[in-house]
Number of protein chains: 2
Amino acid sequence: MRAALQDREPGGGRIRQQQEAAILEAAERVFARGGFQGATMVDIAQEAGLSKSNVHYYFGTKADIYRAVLANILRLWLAETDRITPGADPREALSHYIRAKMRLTAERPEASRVFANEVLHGAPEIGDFLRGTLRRLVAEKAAVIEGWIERGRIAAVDPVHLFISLWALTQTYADFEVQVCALLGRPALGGADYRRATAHVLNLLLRGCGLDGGVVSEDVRKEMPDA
Amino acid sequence: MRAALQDREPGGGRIRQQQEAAILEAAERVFARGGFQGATMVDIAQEAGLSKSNVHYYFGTKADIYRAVLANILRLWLAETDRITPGADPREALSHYIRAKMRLTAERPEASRVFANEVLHGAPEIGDFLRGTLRRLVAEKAAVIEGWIERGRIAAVDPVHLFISLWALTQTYADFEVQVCALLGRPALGGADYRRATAHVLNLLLRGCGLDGGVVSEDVRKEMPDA
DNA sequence: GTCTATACGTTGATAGAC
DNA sequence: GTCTATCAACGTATAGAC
């Protein structure tokens, strides 16, 4: 992975702490808005109340800013697969997979829309982690999904297109949002939409890898309380 | 909907007509590529073969060639779903419409991407579009398909999120093509992986709609002849 | 009708003040 | 160590030339 995706060293005064802490959350919402070039030094400066040059003093470029954010972001999306192992229960391991896949979409679209940001225009900053990190992690998991599937635990399903499929389904809540309130004739996803989209995605993919029976929407509501 | 998002009206001389075209074309590139804040006038300009202030004299700002690019593309999305009718067969309307998708997915990538941007960034141009024309056909789709849930032909299945997994299922594979290249170990999507990528997202839709059987991969070779 | 030289505003970054 | 006044470059749009 390039140095530059590295977590920056937690260095410094309470100061510079606590100021790059601000403008890395003021700065995940003006790239969620606009993407890289979208955004601003002064609106990262103004959402995060403090002045432009005084941003420029604690993170040097913009781009430095932004990989930070992404750093993060990455962080997040990677810690959630420790259940999909062999020896598991394919439904269980892959129904809470989704479920903590969706949760994430709800708490943190913010998060989301960076992300899809950044590869929907070719990756410039995290195409080695996408190629590497991400690539080897992916490899891993659908050999435990292949070896399922030849122990007739689940239906033959490509394992990786069922990986990118998983992550489309989930993440469009957040990065189509717009889209999705527009459908369904809301202002905004609330806790109850949430709940419905999760029921239906778990649904979808389960049927799909020949695990019948829906999910009871009972399943879904003790996961996800009303935000 | 808008005038703004209206096709603009064929007038002009030839020359107007044909640099018009040279220019839409060239934006539609540059546009996927970066965004409405990406792209600058030089890009288009240089794309399309003409001086920065020649593109200005044809289309008066940089809005109003994104509009007209986008406006090509609605006009492009919506002419798919004509097979989705009370009478027609479940399992044959919604192969049709889901190979359709994808096969523009496969063949217009660029213009997934700038309306993917569009809407992940609030969708400040085509918001009224989308809670307008979009809606209503989709609520009368979704209409059609309560009637085969009713009747019993497919399985129940919340209609609206239908379509938004159908969509986020095929569109994901132009606008996260470098994440799905990444993980499939390739430089570009072929003709292969878009055959593999329509067999699989059929086969999940179909059996989430509890219509068994999954398809022959012969049936997607006759469509999609390498590109 | 077609194309170009020019002006104006914004933006990212730095040299310098406290 | 923390913050601000200033600069150089870029990008859009228009007034004007052919």
Contents of the next structure:
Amino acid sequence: MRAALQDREPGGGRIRQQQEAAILEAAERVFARGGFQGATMVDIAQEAGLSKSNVHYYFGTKADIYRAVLANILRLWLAETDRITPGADPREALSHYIRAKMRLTAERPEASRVFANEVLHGAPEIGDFLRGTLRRLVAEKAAVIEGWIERGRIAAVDPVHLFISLWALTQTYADFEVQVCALLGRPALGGADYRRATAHVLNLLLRGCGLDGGVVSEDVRKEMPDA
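Please give the other form, namely the form predicted on its own, since only the form predicted in complex with the DNA has been shown so far.
Chain only, nothing else included.
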């Protein structure tokens, strides 16, 4: 029935993509607030400005939406590792990934919180992904970094722990925003706060890899504009 309806709708494929994207964006916010258990299909429908039946049309169950939200988050985060290749400049490749992760943290803090909550609960939905696909990707990128180390292009660091540290440093500004705001004396983090944080994380990680830091907050103004 869905396929038949799609065939009758002009631009049905595009409309479907737009509706699914709107539902996933709304669900991301709802899951970030209440976790999987605390969220309902009614909550998601209201957040998306749709009827519950309309949400069910695109996603059969709450679990289907949750898995789609997590898959979308991981796709966004991992796509930014593409520049970490043997022939890349280490400083440029690592800087790009760090900046991208900080930008996503600023733009999509709810995504980070949904992911963190899933992991804190034992990763029931993405455990296989973490142990399989993610582990293989990190091993592949770690091999690239080991090659850089062998050629003297960066300092000797533990490549896997470098990724763990990078994720912890970038995601903490979303996952522990309340604590960060309390320490900075801010009601909420703004563009200037994220620029300063990005410069700090870049300098810390780049220098730890034996690469020149020298990044200041103004260097990331284009990526982190004032709201």
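Positions refer to the first chain, counted from 1. Small disclaimer: the values here were computed from a predicted structure and weren't measured.
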Quiz item: Do M102 and G191 share a rigid part in the two-part description of the motion between the two forms?
Solution: yes
